[in-house]
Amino acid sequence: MKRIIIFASGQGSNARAILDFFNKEGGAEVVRIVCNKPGAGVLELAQQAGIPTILCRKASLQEPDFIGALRSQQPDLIVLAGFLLQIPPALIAAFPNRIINIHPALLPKWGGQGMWGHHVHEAVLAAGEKLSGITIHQVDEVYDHGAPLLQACCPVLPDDDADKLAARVLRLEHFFLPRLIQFLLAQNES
């Protein structure tokens, strides 16, 4: 059974999509959920699913004890699913090529510090883009910069506001993220 650790900062809808997918498909389990915001919805989701959590601060992401706690779980993959803190080099080095992130836009546009949630969708709309979508990428030391693994598009419609576009992009996230995780875990077997 492959082992996944999810990092999330918000409600946890992508974490829920991952849990639901692997509960149905099998082959992997979420062994920890890491969160940096007390009271975030993802913590309640973890409690309901019986998944242990780690509540962290920004500084703790590079501390040897935190990295050791993650290593003890022997994760095959760490998935940033709406996690708003930058991953420090020490954590990236501890899990080389095993940390991925999902971003709610087509990178390299609309990425970087401050480009999350509605900020991204508002920027896409303000620019008059005809397409938006998601990017799932490897994590490196720069926000939203690592090698892209998958992009999926959706149209930006004439009557879209940030909420409407966000809902359309979120459907892409929930569909593609679990399936890409499944694919990456299978690649590690060969």
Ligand code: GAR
Given for the second form:
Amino acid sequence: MKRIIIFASGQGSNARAILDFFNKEGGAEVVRIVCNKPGAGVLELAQQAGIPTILCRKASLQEPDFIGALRSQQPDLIVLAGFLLQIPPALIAAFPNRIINIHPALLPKWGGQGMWGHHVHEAVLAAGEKLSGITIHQVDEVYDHGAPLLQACCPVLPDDDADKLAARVLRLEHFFLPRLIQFLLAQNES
Ligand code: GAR
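Please give the other form, namely the form predicted together with ligand GAR, since only the form predicted alone has been shown so far.
Complete assembly follows, chain above in first position.
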């Protein structure tokens, strides 16, 4: 059984999509959910699903105790699913090529510090883009920068606001993120 750790800061709809997918498909389990926001929806989800959580602060991410707690879980993959803190080099070095992030737009445009959630969709709309979508990428030392693993597109429609566009993009996230995780975990075996 492959082992996944999810990092999330928000409502956790991607975390839920991952849990639902692997509950049905098998082959992998979510062993920990790491969150930096007390009261975030994802913590309630973890509680309902019986998954132990680790609350962290920005500074924790590079502390040996925190990294050791993750290591002890022997994760095959760490998935940033709506996690808004930058991952420090010590954490990246501890899990080389094993940390991926999902971003709600087509990188390299619309990324970087401050570009998260509705800020991304508002920027896409303000620029008059006809296409948006998702990028799932390896995590490196630069925010929203690592090698892309998967991109999927959706249209930006004339009467879109940030909420409507976010909902369309989230549907792509929920479909593709679990399936890419499954693919990557299978690659690890070969
Ligand atoms: C998702 O749209 C994810 O792509 C985005 O946060 C949302 C989290 O939703 N991530 C970023 O903006 C990272 N830069 P969720 O908590 O419902 O999964």
